[in-house]
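Here you get one chain, nothing else, as structure tokens; it is the form predicted on its own.
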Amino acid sequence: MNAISDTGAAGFLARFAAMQGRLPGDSTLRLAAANAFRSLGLPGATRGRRVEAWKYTSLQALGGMSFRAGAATAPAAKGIVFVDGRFQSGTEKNFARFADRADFGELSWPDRDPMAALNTMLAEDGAIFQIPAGIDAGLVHLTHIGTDGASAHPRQTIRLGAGARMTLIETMSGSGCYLHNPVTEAHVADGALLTHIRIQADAPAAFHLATLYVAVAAGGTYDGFTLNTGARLTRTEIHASLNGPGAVAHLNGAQLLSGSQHADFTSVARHAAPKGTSRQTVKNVLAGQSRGVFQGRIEVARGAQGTDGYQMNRALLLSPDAEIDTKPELEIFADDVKCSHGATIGELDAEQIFYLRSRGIPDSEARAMLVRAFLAEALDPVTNDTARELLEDAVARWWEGQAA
């Protein structure tokens, strides 16, 4: 297919009338979610409208960018591979594809999400897991590669039946510049656990806007964790609805920026049934002139009695032009809860250097350790030993990054 060459969400709506009566689904739903985009356009693009919900984070910049369809395809990765959206290689047993069973779910929201009504209007594949009750799944990578001036909206279903177990871990990268808009819904069962490990590490000219809608049943765990490294522009948005009395969601995460990087993370765990646990942890260390954006939300429904809600935002920043924007909330309509959250913004310790430097360290290597020891706190919520060690690993490589 040809670029389109109308620029912004004028671009993406030429390119959904083009391909709608190719596209797989419901085509009512494609039509009322291209309505919506229509009308909610790109946040920040337009002048004069102001999105709350966006306040920190501007996609003016993309507004101005013309993208193709995927088209192009890549080397084999490890496990379940989609390049630019399309899906290249990789089997597994409870795994299906979008492009053959497409599955909208029914949590996004597409009429007031702007990125989800991209989604939901241009969405050509996507993976699907249906993990039965009682069985687990064990450990399954899914890898997603974007290539130079293609933009790629993948959809993805997770659902876990009741008991059920399963560890997914998902990178992506790519190179030059592209678009990476994936929306995925996680249906945690009674009882299920699903372990999600989100590795960013997109190109640096890359744009990566991925929002995630998780429910989890009564006994269920969601436990998420999100490194961003790569990407000109990131944004993370997660809703987790904990439906189910005992339901827990982490929706922990880092973000290790530099240059003129900007990453969002937004995320809402919202209790509607009693003594649900949630968690928001989200570290960043901060160089060069890049921006870090934390938004986190505790909302506790009436009946949610016994609540344990917790949300906390750790900066260090390594230049005095790194900038961080915290905007902690808390919606309590349940009077026997525990929720609390905090942040912390600082550089590093000049007491600590001072004690390594006393101790012949260099000043440079004694600044490193430092470091260090805060991106390997960062990663504490992970409990998965492959995933952990994939995790420090794309940590080490940002590291050897600001280093070089």
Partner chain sequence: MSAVNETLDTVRSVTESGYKWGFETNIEMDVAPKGLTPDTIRMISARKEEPSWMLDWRLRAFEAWLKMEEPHWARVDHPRIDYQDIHYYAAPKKKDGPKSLDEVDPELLAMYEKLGIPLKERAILAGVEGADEAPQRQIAVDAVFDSVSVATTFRESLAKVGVIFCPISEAIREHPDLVKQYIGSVVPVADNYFAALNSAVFTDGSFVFIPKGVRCPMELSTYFRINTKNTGQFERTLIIAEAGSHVSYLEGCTAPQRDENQLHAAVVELVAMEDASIKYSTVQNWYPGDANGKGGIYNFVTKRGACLGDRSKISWTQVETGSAITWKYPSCVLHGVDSVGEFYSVAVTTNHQQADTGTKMIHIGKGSRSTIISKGISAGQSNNTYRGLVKIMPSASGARNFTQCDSLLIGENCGAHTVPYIESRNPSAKVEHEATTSKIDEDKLFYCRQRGMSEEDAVNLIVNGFCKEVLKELPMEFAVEAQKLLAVSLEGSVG
The other form holds:
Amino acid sequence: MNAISDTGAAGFLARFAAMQGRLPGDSTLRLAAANAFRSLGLPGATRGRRVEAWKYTSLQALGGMSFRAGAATAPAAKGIVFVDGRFQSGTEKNFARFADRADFGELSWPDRDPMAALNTMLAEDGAIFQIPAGIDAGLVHLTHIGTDGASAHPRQTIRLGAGARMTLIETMSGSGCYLHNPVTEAHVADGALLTHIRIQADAPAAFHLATLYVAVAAGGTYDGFTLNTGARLTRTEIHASLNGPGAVAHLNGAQLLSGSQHADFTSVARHAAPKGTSRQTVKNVLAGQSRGVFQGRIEVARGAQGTDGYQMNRALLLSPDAEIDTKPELEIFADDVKCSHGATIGELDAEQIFYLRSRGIPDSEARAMLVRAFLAEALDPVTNDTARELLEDAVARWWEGQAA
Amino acid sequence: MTAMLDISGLTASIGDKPILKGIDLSVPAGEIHAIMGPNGSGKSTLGYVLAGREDYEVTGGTVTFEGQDMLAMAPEARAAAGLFLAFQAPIELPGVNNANFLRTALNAIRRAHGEDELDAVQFLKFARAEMKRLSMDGEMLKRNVNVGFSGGEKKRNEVLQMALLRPRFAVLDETDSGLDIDALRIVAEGVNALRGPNFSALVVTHHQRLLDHLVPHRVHVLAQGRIIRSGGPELAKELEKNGYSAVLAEAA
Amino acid sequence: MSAVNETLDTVRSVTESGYKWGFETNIEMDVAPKGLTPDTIRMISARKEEPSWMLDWRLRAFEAWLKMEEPHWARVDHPRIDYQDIHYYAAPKKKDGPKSLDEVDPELLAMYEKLGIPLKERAILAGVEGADEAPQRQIAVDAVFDSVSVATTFRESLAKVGVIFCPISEAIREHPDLVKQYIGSVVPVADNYFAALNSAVFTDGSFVFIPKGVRCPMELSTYFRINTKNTGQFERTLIIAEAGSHVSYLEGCTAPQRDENQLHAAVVELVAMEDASIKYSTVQNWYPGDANGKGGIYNFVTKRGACLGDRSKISWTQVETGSAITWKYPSCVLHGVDSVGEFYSVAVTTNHQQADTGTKMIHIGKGSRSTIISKGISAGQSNNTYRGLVKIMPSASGARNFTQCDSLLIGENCGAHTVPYIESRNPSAKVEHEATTSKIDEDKLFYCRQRGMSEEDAVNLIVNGFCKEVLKELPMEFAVEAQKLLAVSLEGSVG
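For comparison with the form predicted on its own, produce the structure of the form predicted in complex with the partner chain.
Once more the chain from above appears, this time first in line as the rest of the complex follows.
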């Protein structure tokens, strides 16, 4: 093997070739994913046609890097703990390991989404939750830790039976330069409710490339919130499909960036059945030379009458070198719908700052108050107290980091 | 003498829910009748059904307006025949100014009657005269229909439309609710101005107050989709004094 | 009633089909053979008696075009266009260009009469509402028939104040320095596939020059008409507004009804200097194809304005009801400090029409401001897409953008799509974007019908209200025309 083929897409393909026989689950699926990954490549790092879905995010930096499979351990943490994508500790009633029960699910598109292809090719382990009908699984913590030099490709599946409930809080952190590439799929059956909180505070040199696929049946609710503060490069890609009448999906999030961080929040809410509701508010606070990206699409299929879709993207630019790129999209093929989106971009409101200063509050404090108010609003949709506290802590940590 | 409007055995529902459960009501030409009743009794539904709103399904009975089967007619045909509904919550039409709206409506009705349409100048002359009579501000014509209007302005706008379209039968759906005394007087004057042997009205209200200005020939109490009692103007006073409970108990 | 309305009614009475402008005019034509080679371009350039620099410029564009690919990112579907199966030049047979209206072929004049275009030098009365208040206004017209300009009116009175309004082919001969300086300066020859094609083969179009400090005394307008079968129309318009000047320009477009698709690929370039303002209005009513989607114009247009000077302003207003396919993004590059860009658009699609239209606002100058108001109405089996870009460059401190995109759906088989791109690299810039999609409110319809209007009248009233913010930006004469056009376009799509 020569040095060039060890980096970028070639490096991942070489690793697959070496591990192929030892990976759990359907090998034909893995081979197909490897073939897809070979042709899709790493967007921005592989030559060829530019892909619209990756218009604002390039993985060029990954092109020259190579990663090893996970091997390290980390100190114990609350709940279920994965290190470098492999199970380390924790028990939970409805939990199983992907390594033991390789469930690739039904929702992902490895033939189309390069990050899903990469994950499908290399996934070794991951958390599988299956909550039986009518059961309230309560609050479950899932912790992901990355270590220097590793690439983790956890494969996660969450299946809620009819009327089941669960609150899943995922936290991601680590140290050094690593790649975290999870694929998660969530099935919310009739009348079920999944609250899914993701707190991504990966190490400053890490890459976080997550893909989520969500299917909501009649009367079910997927209530998702993602906070991105970590990693040098982040992409959160969510595909939510409202498949049954009266399904509800919340795809909320906030991204707090500084330095030269880049974070891309891309989502599609697909209304495939009548009377669905989708809600999305994504806030970006951008300091330093950071760059925030939001691409959100609401799709309404022919026949999905009575759809109610709303999407809002707000960005606060705190520095002259920060950048935001926003692309909210509506794609509508049914007439009896109420869909809207909005986007606002700007800095702190000068009048508000003046008002606070006129009441004796110093300029820097006034600004801090307004930023925190903007962030607090971003957390408004989160109603679970534990989740909210954790998010508030993460926001406070980020803010303290800025002040320092 | 035959009635101008004759409702017989009228039943109607929204979706699967029956709202009107058999209304019998006759309004002779030249008379004003009041409909009173507790919330949810079907008063507004009656107005909508008479005007032909499509989401209300007529499940039985007949409505005859000057000998015509009104239930078979499209909403605009009912309007052309002379029916006017003053909405409880008038609809806002962004970008459509009042003058254009009124002229389009007036000319549609004139066309239906085989009359010449009014051009912009003739219409403005006519509208301004009517507004003066109702002591309304001419500026109202330039504003978009009901957009940014206060509750009182919206109701006055309904009365203005009525004055211009000159219906033969008006249904006023709680036009008095939320109005101060001055506005109430404008509404009453608007109706009184049309009074005559060829004009009738059905006034849906909660209060005696409007009926002081608009003395009705008959008062009907509507409860749970049926008219449970009818009487002269004194019935309204009795209801004002004792509330609906006594009448309801009596009917039960 | 205005002259425009009268003539529109005349047109309506002479035609009976759904598309009221679908007649063909029988005139002896001088047509180039089908196909596109350097020889075609040399032939066009020779017919136009162009200087050699213009031919070289065209040939460079052709070279660039050969290396480019047809773009496919827009939400429009069409069979492959065979660029060798098109006539690139068609002109009424006549040795010299007409010197005055008296020399114009009477058949042509009759056609423009039919279209309701006031070629005769006469005043036009204002619209219906407020007819008593509006001053009488004059409109100068340039009429382009297939590949050539056949008549330009009011030239003498415009010349008195120094305004040049003439066919661009004439400007290339008579004002070569101006054309040379500005052509391709806003839309470079290789800007995009269709612009490169246009640069190689454009045949005519209008040229406008407004000198320093002059407020153009009348509306300028061009009427485009594709008449000959299998002919592409590639017009090129260039408007230059010198410091402190002002001009309002309107274009209207129609074509005969035909079973096959015809290509229209225009380029419009606007240049506004310090304190200058250009208002550019379009009423686009190319033949949209029949109810089954057969025929119709493919309208691939590049329109861009450069606000070069401080406080300059460019305002685009468009009412798009025609064409089988519309691919069009009138844009503003806001270089000047405090310069202003505006885009007001109504796009109506019915039957099988496809429209992918919007704007780009590129903010470079400090304090530059832009406003985008887009109203899309889809009916039948049509698809209507707003696609736009707002880009704030790091230099554009204090820039502002406000965007409002609303879509209205009539019927359950059509589609409405909104694809805005917003890119900001300056924290002091403020960008606001709002978009909504809904169907016509049943309550509003019922309210209007209760007052006596038919369902169709009620829909027209509500649709016109929905479009009001855009229609009010049109010169009054054309606002009335546009309102009627909306009604005609939506005929039969209700119920």
